[in-house]
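For reference, the chain that follows is the form predicted on its own, supplied as structure tokens.
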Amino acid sequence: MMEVEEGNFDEAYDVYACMQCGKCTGSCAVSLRSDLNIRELMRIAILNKNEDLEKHEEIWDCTSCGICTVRCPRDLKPAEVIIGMRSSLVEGGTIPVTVRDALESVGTNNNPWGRPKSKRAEWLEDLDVKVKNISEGEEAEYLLYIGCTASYDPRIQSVSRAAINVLTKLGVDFGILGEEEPCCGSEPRMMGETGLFEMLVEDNLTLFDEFGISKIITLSPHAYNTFVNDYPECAKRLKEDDVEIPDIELEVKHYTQFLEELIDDGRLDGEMMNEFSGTVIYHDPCYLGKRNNIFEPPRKILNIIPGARCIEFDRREDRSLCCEGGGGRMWAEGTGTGERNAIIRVNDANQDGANVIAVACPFCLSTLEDAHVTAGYEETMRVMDIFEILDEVLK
């Protein structure tokens, strides 16, 4: 990501090339329900209006879900353009309170959800077995990147608690970092604090240079995504300014992707599991398939469960329906009205006939989890991470 001089979209983003078809709109599934109208936020950006960005509130709307960017015809990254303005708003401190307390957050205690860094590791404690901490001296192959959300939602510990079941019993060699596990820095990314990005990717490659991680397997997609994509290109930007950061090659892999790796290599398969009653329904984290193009290992895992009868949405894969967890929206309000995308999600769900809706992603799981519930299907449907299924067959 550019950081956007006042005026200088177009160098950033070559916006002019944008022939306004109007295709990153009508792909926007929020734009149904809200007044963000992308096609028009790329005119302001063409015409290199940053003084208009105030009037619309519905930047803040935009889940980074990137689809407008999978649609568009010249290969123009709408997205991207909507996390400059947002950077340009940052700028001039004109966001909202509950946009700003998150970042401030991350800041002071290295989390957007306002807990304590000493809170972090505090999920751990109802665990049965023995985890290694690498920040602690001790050696893995491969650090377990827990990420912000899975630490302190208590929802979301649950999947936590889960991975480390699961990759145990699997024997893996891995370990976590405890309260030392930084802010990916993913969320205030898509929310335009570049500054605080960069800090964030000093600050962690450091890190795991110090503590010699090379491998990592992350829980949730934003992670994933970020250490892939937008950790390398910020580094090499830190480092054409001089800034000096460790020169370490991480391969990182999303746990569906290490989990399906196990299974073609013999080390996991249906007969390690009990039987598991009932129609699964996968949905498609924005952040793993869109932007990501991973579409098989989650399927790949759920399709050797004992049991299961998997089945699929009609908008799955590239066009799977965003949850709206992305992108910063667990902090901004949103100025959309009309029915939220999680519940058209459930109500599909149940419509298909499936009583367990299977996630890979902490921000999703979050969403879907309060939509059931709030759609009156909390006796008839659970939404549940693939981990949990896992941890629960798993003999």
The other form holds:
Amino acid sequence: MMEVEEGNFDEAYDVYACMQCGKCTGSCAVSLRSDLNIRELMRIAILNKNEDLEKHEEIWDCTSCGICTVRCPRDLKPAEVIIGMRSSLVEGGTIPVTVRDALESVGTNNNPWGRPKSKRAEWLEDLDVKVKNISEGEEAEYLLYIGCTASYDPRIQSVSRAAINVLTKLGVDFGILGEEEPCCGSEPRMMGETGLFEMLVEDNLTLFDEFGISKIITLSPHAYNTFVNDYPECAKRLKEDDVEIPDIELEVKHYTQFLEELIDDGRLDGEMMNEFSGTVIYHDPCYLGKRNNIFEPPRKILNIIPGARCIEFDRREDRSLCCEGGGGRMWAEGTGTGERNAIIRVNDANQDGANVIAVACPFCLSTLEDAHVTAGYEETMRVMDIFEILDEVLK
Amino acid sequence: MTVYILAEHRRGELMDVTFESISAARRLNDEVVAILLGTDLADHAEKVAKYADKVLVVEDERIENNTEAYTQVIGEIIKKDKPKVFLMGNTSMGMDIAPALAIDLDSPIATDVVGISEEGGRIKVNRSVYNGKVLSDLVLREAETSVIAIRSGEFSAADLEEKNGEITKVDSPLKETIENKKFLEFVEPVAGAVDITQADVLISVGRGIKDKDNLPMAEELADAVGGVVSCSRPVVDYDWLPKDRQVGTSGKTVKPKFYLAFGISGAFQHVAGMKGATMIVAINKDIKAPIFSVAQYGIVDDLLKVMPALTEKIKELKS
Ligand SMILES: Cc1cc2nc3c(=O)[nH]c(=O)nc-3n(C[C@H](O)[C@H](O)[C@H](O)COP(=O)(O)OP(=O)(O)OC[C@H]3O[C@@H](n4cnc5c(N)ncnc54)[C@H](O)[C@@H]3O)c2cc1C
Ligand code: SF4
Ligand code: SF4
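Other form of same protein, the form predicted in complex with its partner chain, not the form predicted on its own:
Following is the full complex, with the preceding chain placed first.
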């Protein structure tokens, strides 16, 4: 990642190596239903024709799923080129109003949802168990990083509560940051707000250092990805620019990885659970799957749940159909027409005979929850985060 | 105290804000001089001269529609004539020109001004802050010239005194053609587009409206109360209403005085776009719908019954 001055895409992303094969567009999660043509954008970058970028409204259609980068035979990073293009649009101020509002809100409220910081921990109110708050001086081995969406969206808050219940039952020594929890910066970065992202990296690493946090479990694959992949790179760059950043090594796991370890250690098994009834289909989130090759842990968890009949989508793992929830798409509808991917996904699940779609990402939960109602499966199908399923079955 | 104002015109039409600027300038008494820049200005000059003490006309096609050129030319005129105040509309043009001018002249500036007066030789303005929630009075520091941009529609031009001032042609002080900023085209808003963010009353419908055929019912209610129909995302997904009617985090954020939510459950993404409304009334057949937690008033009933009854009642009250 790099801040892109107008006209230096070639240097920042090595775009000259692009041979215009079009494999990126062929893999793209949204090009079927929108004008987004990543190969064409690569060409614009090669020719340095950036002055017309604002006419390419479809730049905001990209979900940052990352599959174009995975598939590029030249090992280029087309998904990063889009972020660079968004960056120059952010610099120029020509961005969708909803994206602007979300970014502004990160600056003022430390979350992109326009909600006050003081309400970030409201989801805790309905909980029966006591949770350690690391920001109030309590000590814990792990920080459970909730994230903005799971803190504020009432539907997703249920995942946060399920996580607390499950981890407590499993005897994990963990705490949260409550109102002090910051935005991880993943979405601002994907929306091209490079400067804001850098600021968050600096602030957040300082905050983690202050509270002695070194082990983090995340609910969201987006937070996981940014902590693991973007933070170290950004911190290194900031240090080179003489910004003072604490030297801390973070050990970050997505919660499915953490739970897999508990299974391996014999601390989580089917014996501890009541019978679940349902045919469960797992939807791979792009930020675990395509971007980080994490396919097994969620499946391992689902497979030990007694009574859960686990089936698979035809399009799974690194071919999983993106739900269109990432890359700022929570705040930008995009130019797409026709059926949303999420609708296609719930229809596929229905056809495969599933009555539970299991997810491991707050954005997937948002989009698929909405789609399963729109497609008419409200009565026959449930969309559940894996933590919610566990909360339901754990004795 | 001499006040210079900018006579704004676009596509051959003088803008109302020109006369509103004269009206605002009159509150500071004395002489009002209008600056008119661009091409084909004869007609405009006459119209403005009717109410101004003097009109300065600079005919130069390099200035037409180019705010950068405007800024430079106005700057030159002000540096020469040193009026106490330069005033213009806080329009899209004003937002471009006024701040840049203030920087060039090292002048104090007040934008989006809704009130103006003179107090002991100093200029006092009133402007709203915090999204219109607070009005603040500001006194500008002493300066050769102060720059003020007024909000359009705030200063009535209804009772302007006739002055029939003189029209003076001035040679263009623009040194060279502006290269770094070019006027490309005017983009018209899509015909028939409705701006739901500007409406005081929104009749908002959700999936609960069930069928496209029920939409005229909502339109009828909107007509009766003088409001506009907006909606939740599924209504757009079903193609029942265009995208620009969608309220929510990925649609529009609205702050009407009155928001009626018919058959909207109150999902997070929807509520985030409308919770700033002054008064929210929800109509939903499900008493547990989350929309009721943000609504001041609620009706638990079938919207297909409530909507026509409401329309009927409003029409009755109005007649
Ligand atoms: C990335 C993303 C972005 C989104 N952005 C937005 C957005 O900007 N705006 C938005 O609105 N949504 C948005 N959504 C969708 C949102 O999550 C909800 O799915 C949506 O708002 C639900 O719309 P609704 O309330 O109309 O439908 P539903 O949730 O289905 O609610 C329908 C309601 O109508 C009631 N009802 C049914 N019949 C009747 C009747 N006869 N009389 C009275 N009441 C009745 C029901 O009780 C129910 O409460 C977004 C979703 C995602 C994933
Ligand atoms: S896949 Fe790689 S090489 Fe091929 S067009 Fe896309 S960016 Fe260029
Ligand atoms: S990141 Fe995904 S959505 Fe974006 S251009 Fe690449 S393939 Fe398309």
